[in-house]
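For reference, the chain that follows is the form predicted on its own, supplied as structure tokens.
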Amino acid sequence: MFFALTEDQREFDGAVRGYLADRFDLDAVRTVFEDTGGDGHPASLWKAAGEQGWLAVLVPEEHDGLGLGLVEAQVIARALGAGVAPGPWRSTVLAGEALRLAGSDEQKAAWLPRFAAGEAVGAFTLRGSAPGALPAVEYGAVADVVVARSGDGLTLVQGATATPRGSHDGTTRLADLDAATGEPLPGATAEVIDELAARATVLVAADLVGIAREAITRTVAYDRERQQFGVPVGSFQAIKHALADLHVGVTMAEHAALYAAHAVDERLADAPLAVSVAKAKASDVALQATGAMIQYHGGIGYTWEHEAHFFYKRAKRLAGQWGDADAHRVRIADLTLPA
């Protein structure tokens, strides 16, 4: 079986990447990254996410969405990772997924169309056991509504008090939330919560492989031009072999993330295994590729003025989200080895 993106999915990927290249390039990313007192939520990028269907990708058609699947969502996540794009796209998509899978009809009708159109910002967290104290919530300070873990279920929280929390990664914003009450999501079973965690893990893995692919693409381009001893640095055997190995690793992680999205959407028996394989591979290779980006750009790669640290810091943050590589390797062993 040949497994790859369809033509429509590739066009979707190209549209997102094209917008970022033309309208929100790395200079725009730097503006957000360095504005440590800002909300990290650029209006122009959010407008595009609403108008071009990035936010509507998983929202059902009856709620004004595109009704597509996790495969298409990971295409967007990968493109946003490659552009190290800031903003609450993933947090809003995951809040929408929680409502789609566990919300009441009234909750879905109230929020899903607004998420799809970019008229509301969502946040999603499974940290903690009650909505009263929610630590380090991505874009919690700008969210209109937060879906949070509450005991064995999920709660829809509005009006939380947000305290911004610093992050080494300037392409996101974190906040600690204090919310006394929330509205329960009636369909939040243990199985639904597990599926939401799997979907979140796949989207983070896709972001990481986007980061990794862009990091090695930029590094190869630079080392073809940079001269040392009268020849391109990329012609040195040690460098080109290392970059070739990274290319193989990134390609494997790309396919792992794609298959994991398919497996979760189709509820295949090996979906939990596929998710852990994807996250372990993506976490490892993103750190390797962004580290190589810094090293193989020579002295300039270590400077604040160069963009390499955007990629490395985002990879460093996401590598540990929803389980780091070691945690997922343990899970792989638990799933595959006899008891």
Second form
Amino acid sequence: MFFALTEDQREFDGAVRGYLADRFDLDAVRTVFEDTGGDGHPASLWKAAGEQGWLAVLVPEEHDGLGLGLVEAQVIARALGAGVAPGPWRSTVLAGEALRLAGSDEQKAAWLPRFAAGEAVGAFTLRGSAPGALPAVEYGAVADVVVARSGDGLTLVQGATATPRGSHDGTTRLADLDAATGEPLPGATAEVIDELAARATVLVAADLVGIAREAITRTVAYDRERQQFGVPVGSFQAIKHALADLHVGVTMAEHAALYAAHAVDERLADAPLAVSVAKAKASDVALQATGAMIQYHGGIGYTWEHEAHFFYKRAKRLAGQWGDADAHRVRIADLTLPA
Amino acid sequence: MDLTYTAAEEEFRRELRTWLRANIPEEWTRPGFWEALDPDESFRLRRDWERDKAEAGFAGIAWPTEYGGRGGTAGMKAIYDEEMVRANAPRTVNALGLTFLAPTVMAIGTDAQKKEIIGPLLRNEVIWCQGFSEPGAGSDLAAISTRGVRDGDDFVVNGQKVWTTNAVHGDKIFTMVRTEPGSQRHRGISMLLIDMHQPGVDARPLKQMSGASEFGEVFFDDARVPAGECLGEIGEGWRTAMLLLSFERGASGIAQYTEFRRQYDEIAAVAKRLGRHRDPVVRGELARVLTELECLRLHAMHVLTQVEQGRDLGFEASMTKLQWSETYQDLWEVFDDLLGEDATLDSIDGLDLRPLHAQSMWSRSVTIWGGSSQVQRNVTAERVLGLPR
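Return the structure block for the form predicted together with the partner chain; the form predicted on its own was the one displayed.
Okay, now the whole complex, with that chain kicking things off.
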């Protein structure tokens, strides 16, 4: 029995976190966050993502990738969530996954090496249909290529017209796309589309888990120091108990995201259940933990100058993306309680 | 990531399954069988069955062979726990002795204690109780007032213990006694091993809200205990107790998941039978609690991995207790919720609900005993997260 990250996976995690701490901290996030007219796609971070293999993680070795699994990808997603990092990492990885699972040899050869190296930005959506309107696509405005639904299948669209959509989660940029006809992905069966949705859901769950863990870690650090009534507020039982419950909840969500990634990679029979468990749990704890982050920082936590709102707003968006907790509970019930 | 057991472990599973199939009577697995049985009869059946199991080589799975154990892996212990639940095997009657006392004796007992305690415990010849809680010392364990006064080679013990599992059927009790007059809190306590069948020891059942009497009270009135019947150093009982409680961790989470999941399935079956499974609120609640159960399963795999890697989980045990006890209680609240205004009836549509209600009542105790949820939250906050006291 070995249910844990391996040494290599932990090193990957450390490398992403180390880079963010040294080179793209919350001040850098703030610069992107507050530049509402910008594309939310900082060049330095993107360059690092290409150089350090974050974008190559799921790309097969024959296309210049690392050929690793969703377990490794969720390690990166979790670290990026913890750093509330901006940029089209997930959208590019998912576009690559769509090509890997459903693309033609030519499509793979054309795009996968460029995605892996950070030379092209991808976007992936299952909302809307091409040709036509694709609403609120992550990094749709900077994507060189978009994989979107087209009837029952998937299509590769270039040159879509993008209209930026405002969002109070300043760590990500969204755009409505007006997509022209694209090239179909020949292997896009219903099963493949389900698997892509599962993979997207796991990566979002992992991002949420990273947000949630970081939110309580930062809150604990603050409450150990912050004095009220002559003692640290973290000595009050009302706060201790809430943070203890959150610690348990986030730990469970960490287990759930890790297992879901493994179950999808290995095509285990309970993978659909595992994915919904992970997303339901991660959505809930991320909202609880980021809400608590604001509450247990007191008034400062509600200010614009404090970073708590980066975490809260990112959690708000991702908690609903690829199905919110309620939607996944409906799915869990459908999987386990047949009528 | 490798979520499988080794070939040797799976071989052990097959062997154990075969034995269980041959040795668990069909009637024992009928719902409500144990609840309907006379408690003394139930105890006798379970004790004898477990003795047979030990003699067949299926006890002390991960204990060293020198103590009569099987010398198996943590994975084998997990498989053992899982298969016991899967086969509907009766719950052990010597849980406290097996989980806490035996490993402590192996670690710090004298040679005489190792010889006298471990073998008979394994074969269920001696049933052990734990004498920690007192009327004035529950979560505040250091507030005990049961005292032992040295008289020659003996301690003379006076005081009272409460919430003692198996008090009426216990043969011996490992108990916290204040042996230094006037000592305070954690100091001056000794862990005495007391024969319960002697003059001056009186055990009484304590009827609980479920109607059952798993717990009891134990009164000491000038009970004499040889000073050699102290586990660890005299006056260092707190240290012994902390070591003993550290053995709570381990692979039991897999068994808990398996058992709770079976109960979840029973509850879901009741919902279906009553047609409540179509109610979106009921479905949402069942899915929510199933999510927590799945998390418990994964947490158990995490714990098992840590144990197999030889890592000390330390205060993480508090998180495990919180997750399982709160989820278990939640599960039975969902059951009551789905019955709605019929939640207290003994039967509904010819379905006997009493065994289910017994579980529901029991769920109210699990967040109190073994360190209440409030204590576990304090431990998690202070010892794991590092928040100030």
